[in-house]
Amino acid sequence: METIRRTRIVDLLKRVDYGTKVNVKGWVRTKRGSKAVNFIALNDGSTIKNVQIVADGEKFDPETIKQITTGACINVNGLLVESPGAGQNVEIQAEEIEIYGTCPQDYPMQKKGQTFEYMRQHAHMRLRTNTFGAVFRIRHNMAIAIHKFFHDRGFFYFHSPIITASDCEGAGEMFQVTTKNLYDLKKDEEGRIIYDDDFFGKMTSLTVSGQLEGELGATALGQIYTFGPTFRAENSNTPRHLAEFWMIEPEVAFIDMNDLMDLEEEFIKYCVQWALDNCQDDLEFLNKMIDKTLIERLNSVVSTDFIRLPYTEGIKILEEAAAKGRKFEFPIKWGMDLASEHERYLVEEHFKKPVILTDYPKEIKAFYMKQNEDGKTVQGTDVLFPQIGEIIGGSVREESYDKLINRINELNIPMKDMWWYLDTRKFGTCPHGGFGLGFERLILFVTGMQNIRDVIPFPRTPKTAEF
């Protein structure tokens, strides 16, 4: 074959030097047509949109048209021409193809309507399909978004580590690291593992978020985010929840609880409307084939301001609701955790529009929530979004040591491997806060997709650690 420079699908079809000789490689879609002439429909993953190869029958072998099948990558050059078919503005006229690649009729992605369930069990290929796709050029493109909107505005980008001896949340749910012998585990007298021989001398795990050391960052720099996986060992079998996902948290000094509900709105309206931006072609092909409501739902976001409303207000009106009828699944009262159903009632049909939802009781948040004036309730702040619930959870962190210290006896939690986390308080004290963002709940939102699962390319759930 001649050698000509590939062009990307997604850059040829803006392309309209006609009758140009041009290159492009892929993987085939769909193949259709007769002895006559046969139009493939090529993808190269740049776009959404396939380009359409044009093959006379004369100039090519029978036996290599056949072997183009649904999922084969082969090499075509040809000329650019005008294309005369409804939904494409060019196509090539194929002078020589190559078949890099066959695919045999067991090819899981065969052209026809997989369901998402069958889909994730040939995850390895899902990535092919069109879906998958949109969704991940999608993800993409909010990363370079949560970048931009940091670095524009002065924030640091600060790596928080991935093996921690901390618990942020005090949970206990996280995974352990290890390189003992899980076959011949040394104890003590009362059956306790000795961690003296482990590689780091001590009990160490996966981290569940990077706020702690995030702290330390902020009270140095000003102002970081961090941008990395976390780890959850908890046993959830939800369209929610994954083992394995991505957390964004960023951390500032010297920032009020209006600050950062204005920080928390500011970014998340800049995210969507980052993809309504850059994403056009894939947020229309999933606003056509998985939510009709999609891109009016994204732009309503970005054009209409979040209510704050107390948590103490939440519950009254969850309780005036449930008095006139209205279902919830788990009941509701003052002092008990908003489930699912609760903040989407609140977003979707109160308000019908984001939420911020502010001062929680201390119990049902974490100890290193800035305790507010009542004694009963904290400076936090959740962004409750239409059809996810909570995107965003952040609070003003507590920052007085004597404080800190009682919330931490209250709750029993071990402080022997958080000593440095109190030296903030210690030495040189500030107001500070910050939030996290799980990284998948926001692609959720902005693809429209209904499971978690399907948001990020290999999940990690109970069970489930493929490819």
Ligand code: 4AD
The other form holds:
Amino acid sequence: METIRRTRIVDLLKRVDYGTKVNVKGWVRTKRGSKAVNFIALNDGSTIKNVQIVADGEKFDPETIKQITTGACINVNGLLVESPGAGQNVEIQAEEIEIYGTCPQDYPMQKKGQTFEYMRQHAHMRLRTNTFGAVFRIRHNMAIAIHKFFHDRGFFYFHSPIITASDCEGAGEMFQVTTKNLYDLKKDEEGRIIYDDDFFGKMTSLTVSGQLEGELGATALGQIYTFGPTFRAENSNTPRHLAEFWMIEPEVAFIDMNDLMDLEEEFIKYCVQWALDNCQDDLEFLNKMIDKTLIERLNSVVSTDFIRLPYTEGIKILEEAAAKGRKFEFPIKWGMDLASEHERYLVEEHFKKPVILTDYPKEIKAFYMKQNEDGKTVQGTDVLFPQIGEIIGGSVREESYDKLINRINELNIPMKDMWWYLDTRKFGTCPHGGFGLGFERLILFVTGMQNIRDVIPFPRTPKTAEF
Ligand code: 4AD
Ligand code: MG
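Other form of same protein, the form predicted in complex with the named molecule, not the form predicted on its own:
Below is the entire complex, every chain and molecule, led by the chain shown above.
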């Protein structure tokens, strides 16, 4: 076969130099036709769009044509020609076809219209479908948007550790990291495991958040962001929770509640706008196949002001709704952590736009949040989104050494593990704050997909770690 430099399909479809000899390589989506002529829809992952390969029966051995089935991988030389068919400008008049890999009948992505659950069980092959191709191209674009947003605003990308000895959120949902022989654990008289001889000489886990180290970065470099995997051993089998997810955590010195909320809102809008500007083809596909209101919803989010509402006001609105007969599964009471049904009521029914809820009761929030004068609430913010619920959790941090120590003591958090964190408050403390955005929740929103397992290539959830 003649060697011609490969063109990616995304680039090929923009070309108008008809008559040029081109090469494309990719996977067959469909083949239809007759003895006289075959039409092959070829995709190489560079775009949702296929290129049509026209293979004249007389030019090719029927055995070769027979092997070109859905899923097969082929290498094609041919002429770029103007396409008479609707829906595409160009097609390729094939001259040579090499079969890289045939695809037997048991190819798991053979049939169209499989359920998402089926796709998850074949997550190693689902990447080759239109839907997952679109989702993961968008996921890539969102990662680029995030770096661009922060870089353009003078934030430094800061790498917090994956292995850590502290539990940032204090929820005890950590996966342990050890090299100890689990069949032969050394214990003290009270039955507690001795870690002195473990790899790190202490109990360590996978991080639930890079925030604590991010605060060290922000109180030195001014403004940083982390963007990496985080791990939570919470046994939540919901369409919104993963055991391994990616989080973006900016942390900023000299910031107050209003600055923080401005940053949260500007950041999300920037990412959504980026998708609208850079992922048009994939969004149009998802809008057609997955969620007919997707693009409309994305446009609406970038053009509306988010509601900013104290938790206490939110509770009042929920109580009034309940009094008027709106049924909630969980009764409403000041001090409660809002359930998903409450968040969705506020966002989807009451305000019909994103809501930033602020000033939560301190009992339901982490130790590091700045305490308000009232002694009851803290300067935490949750950004609540239609369909998603909580997409961001953030706060202004308690910068007073004494107040922070008191809270740590009240919550019985082991001090000896926290000494380095407390040093930020001891040496040149400053007002600061930040937030964490769950990357997959953003991808859920931007793609219109319904289940968080379908927006990360290889989901980790309770009882699943395949692939
Ligand atoms: O609200 P969270 O727990 O906040 C923190 O971790 C803070 N340290 C962030 C900070 O202030 N720097 O988590 C932040 C976000 C949530 O709003 C949610 O979007 C996402 O992380 N998240 C999850 N996403 C997928 N699966 C899970 N199990 C998640 N838990 C939290
Ligand atoms: Mg939260």
